[in-house]
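The chain below stands alone, shown as structure tokens; this is the form predicted alone.
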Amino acid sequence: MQSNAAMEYDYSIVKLYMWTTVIFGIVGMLVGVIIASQLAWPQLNYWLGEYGTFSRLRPIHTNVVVYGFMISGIFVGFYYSAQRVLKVSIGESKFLMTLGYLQFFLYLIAASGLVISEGMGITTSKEYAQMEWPLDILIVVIWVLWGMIMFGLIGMRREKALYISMWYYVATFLGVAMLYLFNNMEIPTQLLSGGLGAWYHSVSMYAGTNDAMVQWWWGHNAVAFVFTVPIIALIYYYLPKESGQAVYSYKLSLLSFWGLMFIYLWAGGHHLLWSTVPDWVQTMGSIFSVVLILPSWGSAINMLLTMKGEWNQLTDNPLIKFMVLASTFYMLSTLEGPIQAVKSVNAIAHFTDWIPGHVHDGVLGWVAFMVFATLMHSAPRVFKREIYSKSLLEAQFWIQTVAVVLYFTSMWIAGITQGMMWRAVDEYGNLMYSFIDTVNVLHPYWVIRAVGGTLYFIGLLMFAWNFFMTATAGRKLETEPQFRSPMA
């Protein structure tokens, strides 16, 4: 423990986010567990009218968790390390606050607009990109501020170098600005249709196979540059930072950086394989997804030996535990998906439960745990109070990896079950199964999944008491801790 200048950083946008984090977590997860029940148990399809469908709550689950918790875990990552890595305080700038609060509270009108809108079944119903055109420009105007905020800091720094994880979230921003605005260009129906049709609905510029191209260009990539890049410019500032370690390798952190951004972008089209679009656009999808492999495979194993000869931390320290993990299920994630790229591989798996067990152990397992230990570091240096309970984040470790465990198992199992019975046929040809008989047999895995759902609820709720009391009645501290959060 040691006194530190960063105790004078300006926290007052991290706090903000912080509890946009937890909120935002309990909602989404909780919708998600609701629609897991559901399939299991088909009953609860009419507990709310058509409010409480599947078809209603699934984009709600969706959208919630990867914009509401993860943007929010994320912008709390780059409003506390930016700063720190930066060597400059967002206070520094009466310009570049206003800019931050003005985000952040627009950032707040956006996401409730999606959850009412969503609700109602107001939606484009394209994947990761449902939002209507209202809601789509503030998203914009959201992220410009974002950028603003970001090019703003790193203008005024005072640090010469650009830390790795600054390049991480430039990349982030440019990304996710450069394909949101082209999968989005859509028009109001009104004017299309001498002034017939609501308002606020839309149709896209693009039409059939190209619509479905750009469609997943931007699908997929919202997968690299939400649920990855971003998350790969957490863990190189927080596990370094926890462990007291140096990155293991910081130009193989580069190779990896520059290997995700050529690669990253061409992989979108295994998403259409056995489609209409072009058989080219399929076969380069398929070959990037198995080259991609190896920049994902760089930024995991450069984490997981940053941790050489620390090992032992593993045994005490809580953070770490759900760090490494998270590297760990990175690397299954990031060689699941290039497996089930391979066309022979997609013909089974495509449309079946192989595929949302495949982005569940990415997103509970990669994002959300490295998303925990982001606000459960930065907890004791923004509110000056040391973690609450390190027997509480213990036991939400274990509950949650047993959750994932289940969830991505079953689905598996369920998937490849799926995509074997839809195939197979008998001596004349004649499918063997019906869809009712592919639902029988799959009903255990989808009561499986709905448990680990329930459990890794249940270490969500762990969490958010954990924050909150963390945040609220934490034991003081004078010192800030220097790298390993202090925890009673």
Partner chain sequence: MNAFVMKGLAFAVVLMIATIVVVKQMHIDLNDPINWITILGALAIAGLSFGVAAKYMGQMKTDTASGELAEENWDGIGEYKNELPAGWAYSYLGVMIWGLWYFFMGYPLNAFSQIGQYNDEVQAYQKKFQEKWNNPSESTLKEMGESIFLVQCAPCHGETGDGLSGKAEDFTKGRTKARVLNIIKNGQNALGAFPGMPPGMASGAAAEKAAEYVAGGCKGKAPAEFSVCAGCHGKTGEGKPNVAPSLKGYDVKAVLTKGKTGSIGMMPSFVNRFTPVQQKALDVYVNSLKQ
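Numbering follows the first chain given and starts at 1. All values derive from a computational prediction rather than experimental measurement. Only the largest set of C-alpha atoms that superpose within 1.5 Å between the two forms is called the rigid core. What changes on going to the form predicted together with the partner chain:
- Once both forms are fitted on their core, a CA shift of 2 Å or more is seen for Gly429 between the two forms.
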The other form holds:
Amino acid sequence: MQSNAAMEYDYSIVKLYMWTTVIFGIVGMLVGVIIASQLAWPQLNYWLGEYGTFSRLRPIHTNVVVYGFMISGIFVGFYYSAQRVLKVSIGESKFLMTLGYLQFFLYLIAASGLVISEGMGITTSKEYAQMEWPLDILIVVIWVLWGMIMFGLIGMRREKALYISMWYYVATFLGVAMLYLFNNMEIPTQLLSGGLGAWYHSVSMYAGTNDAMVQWWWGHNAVAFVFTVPIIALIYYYLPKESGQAVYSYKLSLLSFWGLMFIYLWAGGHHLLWSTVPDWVQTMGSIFSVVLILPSWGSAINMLLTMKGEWNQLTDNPLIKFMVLASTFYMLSTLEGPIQAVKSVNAIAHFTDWIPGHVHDGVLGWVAFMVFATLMHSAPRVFKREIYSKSLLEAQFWIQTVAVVLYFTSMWIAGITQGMMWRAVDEYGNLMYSFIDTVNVLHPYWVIRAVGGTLYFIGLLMFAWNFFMTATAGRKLETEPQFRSPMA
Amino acid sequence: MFHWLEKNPFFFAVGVFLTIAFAGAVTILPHFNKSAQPVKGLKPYSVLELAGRHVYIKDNCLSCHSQLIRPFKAETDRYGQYSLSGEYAYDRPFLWGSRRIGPDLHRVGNYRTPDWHANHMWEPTSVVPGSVMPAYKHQFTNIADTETAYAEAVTVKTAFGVPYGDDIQPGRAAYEKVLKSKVLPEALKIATQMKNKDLIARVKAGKIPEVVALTAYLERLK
Amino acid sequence: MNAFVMKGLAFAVVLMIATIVVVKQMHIDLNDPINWITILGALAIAGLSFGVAAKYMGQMKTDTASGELAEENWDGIGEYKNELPAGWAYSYLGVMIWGLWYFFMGYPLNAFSQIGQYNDEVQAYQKKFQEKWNNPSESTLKEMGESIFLVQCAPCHGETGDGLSGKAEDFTKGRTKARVLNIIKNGQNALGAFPGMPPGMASGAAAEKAAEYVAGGCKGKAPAEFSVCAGCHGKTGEGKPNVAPSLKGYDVKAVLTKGKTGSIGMMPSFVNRFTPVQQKALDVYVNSLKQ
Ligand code: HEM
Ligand code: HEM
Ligand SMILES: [Ca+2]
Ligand SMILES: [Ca+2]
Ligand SMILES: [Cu+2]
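Since we've got the form predicted alone here, give me the form predicted together with the partner chain too.
Below, the chain from earlier opens the complete complex, with every other chain and molecule after it.
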């Protein structure tokens, strides 16, 4: 065992991303609360004129939480943990530092550009790929910079073998790069029209069913390589590190990783069930979704087993609580997804609230919980200060857990009910409900979701405050804690 | 073997890439040509309809509306004939959506009318009590961007051979001509059917409100 | 079973009961295969996730970490060389075999056609409901018609059939004398199912008489003035297929197949959307609305 105390790491880029995580988190989830409330109380659509309608705000919500909050959190985890598991400081290379700053500032421009253009209604409309071509180019540059930094650090590493988290970071980089390029093949319309029309407007290279296939090949794998793979990288570092426990099984890590890599890409058809894409592509999507349960659960089980015998840590360390519940919600969403991918179930679930329910099991329970744990574990090491308040963290955990349960149970019931109402026929074989009937029954569930969302947002504000106070006013630490994060 | 890869990041990355790379090609490519074929008699979107489609995208109606009728009896009873791949051959991007807070719109042109849309887009609850759809009053004053729509028509004609007439040509002069000879008259017809004096007056003055273009697009969905 | 697993499963059961109660309130038939498969799926999601996660929670309370550590170590993080959990490994193997079987043997490549399934669904539907309601009574027809009307027609004609103040035909008024006069004067070419009716088929007192007869629902013997009309509409206005619609009431079947252009818009065709019985039901219901 070597001691790590001797190593000094450079956290200047980590700090920058920490602040964007918090800020984008607040903005994105505030918009989430607003759109949840708009469905429950439609009069809330009119605060901001054309910019405040549900339909304009919804993509702002998804983009800000995914590309603002989540990606920032992932970069916090990457710049923090990659240095440590590779045993190399990014500060050792002026060049990599410069790239790092450049990447951050370009990221800030791209993320702000995305919010502004989305608000103005400049969008290609493809979910999770709304950016028009100028932003696409910027994003490619950012991604290439990240790749250079990652492989630069790997090149300089002192630890011969790559730790599990690094596997997942490398996969994130490659997966997103490949998918993003293909999904964004578009022609700016000024090029061929003799300079007519809006300069930023483009048209997709694919049409109709093909466009749908490419888009959901991306959309599904955006879930894979943004919502899942890098978050697994986080948990593989932060849970063993915070708890001081060794990872339960190398073999399980290995099989889960390569299984996930291979299987994920084939499952995208589950977003297009019962559509006009060929039947066998749909069948393939369903089958691979079911197989996907196992490599997904492999990682979660590996993490839960890492904690065996550590009940005391679970009861008295809120960070461990966040991460253990994250694994549980990861299991929930990776079983729920495959079952929603069964054709008969999808016939009910598709288009209904059950899908946003599934989404938020994953993002609120798994992704965001891991991001919170990432920031809070890193903060004492980055700022050399104790975590400001344990009880605040504890309260945040319980409030947000209740929030997630309210969110997912309400959407679960709403979705199943609405899906079945759409199909229901009376004794004569005639449709039983007009469309608006099936909307009006959802009102109570939309209210519950709005309440759950508000609770989650309150928890987030507690987190932001706690984090801010930790960074500025936490008790100073003399030495870096090895495992458990100190908290007041 | 795996442990060796973990010590040789280059090969590790190559291994990951190979593992993930081909799934897309295997599922998408075999049907690429077939899926791109239009059904018989499918007409490309007129410039006005394209402008309306851009409004649909800009105001992101697809966050609540699908355009994909699945082959279930319950769905064909409600919305009409299930959707066919060839009907989407000129849809760039596709607008199937992934959410149905409101009803499917793929054949809404069959059972709604311009004047109904005029009422509905101004205040949905006036025609459907209990609707949660926002009112889109700004579409009655914002002017549709027919120039970008025209640029798109030229682009898809040139790049993908979408069968537009000879009048769709690059350049401003050609655009102005089409605007006068086709787009404005078509818009006037829609505005008249919408029975809204303001809209008619605006179109007569050469400015097409977004809602008129949007209605032309919705009417086209059949 | 340990206490955690019990709690996990209890949560799943409560959630399922709540779901079923809500669904049942909407009079949903859970015997529909799609519906019960969904309910089972939901139960599996909640039960397995919470059950299995709870099992590992239990191990946190009782077990201890053990095994042989690998020699590597990253930033103080070690790794055990533990074997795979058996349940996981066998399930993995199991689903992979199932997947291969399904794709290559169970339902190989093109064995399934969703359109084929749709056709089967429609056939099964026809069989089930057509046989059941083969010879419906008048009052059954009316009820049946009302139920279709509320979902399919009410969006335009209003729940009471009053046409939403002029947005579509007002069935409660029916064809008024003024309107018939107007049609006689101007003709009409709105019903897709018929050629147009030329203007000026009658005028003056003759038109008045004919219109009166039509507005009254063509009851009894037709007045002499109606004979012009009878040429197309039949002796007592019962209509002739492909020539002219019935004037005894609304020619529902004709509008349903070919639609009607109204003064404020267009009624779409509902061709192939209803069975003959359903069309008859709508006919009965719509024509019962006149007050
Ligand atoms: C085994 C893993 C998973 C499978 C097989 C799966 C499957 C599915 C299915 C079938 C849908 C619904 C498609 C539809 O009918 O519209 C879906 C939607 C979605 N899932 Fe998952 N899911 C999995 C895990 C996850 C996880 C862990 C997350 C997030 C952390 C996630 C995020 C999403 C999102 C964001 C959507 C919505 C996509 C849209 O906008 O339509 N999924 N998933
Ligand atoms: C305060 C917390 C949040 C609230 C109240 C909230 C609310 C909402 C609402 C109301 C929708 C629209 C659902 C619908 O169509 O009915 C939505 C969609 C979505 N949200 Fe959130 N959200 C929250 C946090 C998050 C976070 C943290 C993430 C990701 C990290 C996220 C990712 C998404 C995604 C991907 C969708 C699109 C789902 C789809 O298209 O199926 N949300 N959210
Ligand atoms: Ca793009
Ligand atoms: Ca979606
Ligand atoms: Cu997916």
